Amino acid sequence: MLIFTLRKLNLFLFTMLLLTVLSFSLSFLFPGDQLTNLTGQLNITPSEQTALAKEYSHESNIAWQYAAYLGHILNGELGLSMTNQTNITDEILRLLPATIELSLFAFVIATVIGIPLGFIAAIRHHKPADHVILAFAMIGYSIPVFWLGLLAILTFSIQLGWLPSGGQISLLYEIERTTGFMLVDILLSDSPYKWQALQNNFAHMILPALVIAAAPATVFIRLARTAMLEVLQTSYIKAARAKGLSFSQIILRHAIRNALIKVVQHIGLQFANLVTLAMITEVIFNWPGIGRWLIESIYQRDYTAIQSGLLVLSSFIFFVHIITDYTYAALNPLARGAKYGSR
């Protein structure tokens, strides 16, 4: 496990280095002054401009400029927003927890719905239940997320009035910010209306989370179905049948765990897709997350915010990949010896 950890740490450092190189190169590709794109500082005096150029090694070669940029990132200095001159690091720390909270909630929904349905489809292979679940998966995967979001608002918010159409929590509840995660902050608050606030937050989260979870859930259905069908064809399952175990015993004791190992292997890849869907959904549901902030930055051509937002989101997705790999290695010891590109 030590060698596996060292390999992952090496991959993590190398990937982070590449991400910072990509982010740094964007300052040259965006229109305008490269130093302004990096720092986001506008309307500064000539003396401030000189100090800033020295701070970022602007007069040195490209390697020293990159080293200075990397040093600022390691110190948590991502510059200022070109739109409103706010500190980008503070903005990201304020908005990122809302995106993580919504993405994790959607991920749980997609997993809880998708994997069991995939197993049921495999167990009922070539039966009506299998065809119905596959049809549901195909339809769910084909629906564009923006159309599904608007349809959900029209149906459940406007016509039926069951759920809120936007926001994170009603303005009636004043929750003090402690961690940035609304659910945690509500539980930590001293508000006498804590449980009502918790219900209200859940009500605001259900629709966007379901919309985000739709596409990953359909992918999990197909992954789980394929994995279970492969497991049911293996020799140890046939041996278990020969021993006289009932079909339910074979499924519960042997098939589900081994099929789950194959599904977990692909979960990290789907998380990147889920975060992309979350960015679009945050705009539709006015969710105060980093995805909506990043898309607004693109509209406003806030180049400093775009660089920093892409860097932070990419790092977050890669961090989830690392956790998924560890989970897969914990479930399947053979994976700890696998080389990159061998699976």
Second form
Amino acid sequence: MLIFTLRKLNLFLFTMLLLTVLSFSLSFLFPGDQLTNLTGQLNITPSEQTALAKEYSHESNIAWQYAAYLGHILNGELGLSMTNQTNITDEILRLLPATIELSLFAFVIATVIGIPLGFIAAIRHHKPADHVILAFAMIGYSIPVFWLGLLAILTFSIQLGWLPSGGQISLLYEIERTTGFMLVDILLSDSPYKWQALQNNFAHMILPALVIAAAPATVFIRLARTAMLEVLQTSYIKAARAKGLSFSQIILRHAIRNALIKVVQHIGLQFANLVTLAMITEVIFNWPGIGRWLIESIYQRDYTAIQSGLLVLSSFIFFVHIITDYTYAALNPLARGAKYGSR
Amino acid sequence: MKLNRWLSAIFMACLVLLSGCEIDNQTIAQNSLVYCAEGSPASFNPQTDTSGTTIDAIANQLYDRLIRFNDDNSIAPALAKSWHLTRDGKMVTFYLRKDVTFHQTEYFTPTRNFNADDVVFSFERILNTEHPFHQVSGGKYPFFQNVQFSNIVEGIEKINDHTVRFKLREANSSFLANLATDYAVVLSQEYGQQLLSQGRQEEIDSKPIGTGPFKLQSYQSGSLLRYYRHESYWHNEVKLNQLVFDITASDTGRLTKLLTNECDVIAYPIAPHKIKENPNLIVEEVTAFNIGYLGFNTQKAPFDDPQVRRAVAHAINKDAIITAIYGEQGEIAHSILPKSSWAHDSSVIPIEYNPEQAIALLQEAGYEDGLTFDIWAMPVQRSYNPNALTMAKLIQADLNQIGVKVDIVSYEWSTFLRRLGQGEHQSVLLGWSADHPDPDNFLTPLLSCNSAETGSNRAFWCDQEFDSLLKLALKTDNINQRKNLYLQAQAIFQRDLPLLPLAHSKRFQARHEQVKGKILNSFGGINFAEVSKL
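The block above covers the form predicted alone; next, return the form predicted together with the partner chain.
Below is the entire complex, every chain and molecule, led by the chain shown above.
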């Protein structure tokens, strides 16, 4: 496990380095002054300009400039937003938790719905249940997320009036910000309306999370179905059947566990997809997350924000990949020996 | 079996959660209100910003004025319980209320009640360029600079703790109306001193302290504004405990939130007729104090001839313009002053749509072979004219029928205004929004000789008789006398017709049925002081 860890760490460091190189090069590729793109500092005096150029080693060669940039990133200094001159690090720290919260919630929904349905489809292979589930999976996978989102608002918010149409929580609840994760903050707060706030936050989360979950859930259905079908054809299942175990015993004791290992391996890959969907959904549901912020920054040509937002988001997704690799390795000892790209 | 038991337990839990949600939500929602606004305020001090969005968000919520307007647009006491005007109209003495408290917030705790020092402090800030707070937000006081406040007021004097005297350079009957606008708010001198001693002067315009019905709790630009009730508000008991401005720039977003109960009241609703179909929703409308007009450059041919102006006026089909441009959002204007103004002349005979008469008038004026002129159409959207370009096209088509050719001209807005100021136009589609209901706020800026030289008189029309009537009307505070003078002035206007009044636009707001109380005013900002929820 130690070697596995070292390998992953190595991969992590190099990928991060590549990401920062890419992000650094963006400041040259965007139109306008490179230093302005990098720092987002507008309307500064010539003396401040000189100090800034020195701070970013602007007069030295490109390697030093990159090193200075890297130093700033490691210090958590991502510059100022070019549109409203706010600190981007603060903005990201404020917004990222909301995105993580929503994505995790959607992820849980997708797994809880997708995997069991996939297993059921496999167990009922070529029977009506299998066909129905596959048909739903197909529909869910083909519907564009923005359309599904609007449809959900139209049906459940406007027509039926069951759920709110946007935002993270009703603005009437004043929740003090401590961790940035709304659910945690509500639990930590001493508001007399704590439990209502929790329900309210939950109600706001249901629609966007379900919309985000739709596509990954269908992928999980197919993954789980294939994995289960494979497992059911292995010799140890046949042996178990020969031993006289009942069908439900075989499924519960042997098949599910082994099929799950195969599914977990692919779950992490779906997370990147899920975050992309979350970004679009945040715009539709007015969710105060990093996706909406990033898309707004793109609209406003806020180059500093785009650059830093992409860096943070891609590192986040990469981080999640490593975590799933770890989980998979913990579940399946055989995977620990695998080299990069060998599986 | 086991699974069934689990499922039923989860189901029960959900049921309890959801039902609890229903009951408890009502308690917090009952005395709170969410207003979906169209934008963020630019400042927290209405002295320094006059944009509608800013005034709506802050002016009546946070502050009070010495005097205010009644529903019938007469002037009523507010922080000043009474006032006295000397016979020559040059000295105004205000007697102040004693029991008025300032907001207590996380950043300021007042030690004394409101008194004369606060009034002197608030107005000295505008008038006195040496005042420590004068330059804080760039030294700009748009409303006061527009009405040339520093030319009107000679000085402000504290007589005692509860008496303040304004000395004017000469009598000015719109002075009280100016003080009753949303811009003439009273700030706390004590708070100012505290900020000054800490070297944080700029916070006076971003962390506001006032005497108004609500105090500021938090603000996130582009997202929300949270107010709490001012517990010891002097005027009435404020029924809402919490007032939240949910800043939703998109108009469809605001409509959705109204339909889904996330907003109780929304600003500028789209599709008002659709909202009216829902029995739980109410659309309110007030005619705003504004005028959209076609201005004739009276210094240039052909509009130096009143007969041509009248001919063009007869050839324009105003009804068609209202239907096409304003829809339900505007009403036809026959005079410069809206109907709700006390000086409105209801006896005025509307200029009827009559192409034959127009042709006859043109022939009389010597344009038998027709005529060509240009109309300048402003490139921006304003409530008094939502689409000047289309309006110009409609007028073009109307005039074409009587053999008059019209060229439509438009420039980028700042160029447009600059060239307009230089009088390069022959006619122009423009408008005016009043800051207060005093008729002078329409007539002087639009039609006086003085403003022909300095600014907003786009007709460059100067009539000595008309001008002296306006000046006389400002010198007296006898309302009957004033009304008489303004009626005479309007008769001169109708005779000469330097501007053709087209429309007064309306302002809309939509709310849920259970929200009670008056929010909209026909001029200035909205007010939540007397709003409650059932």
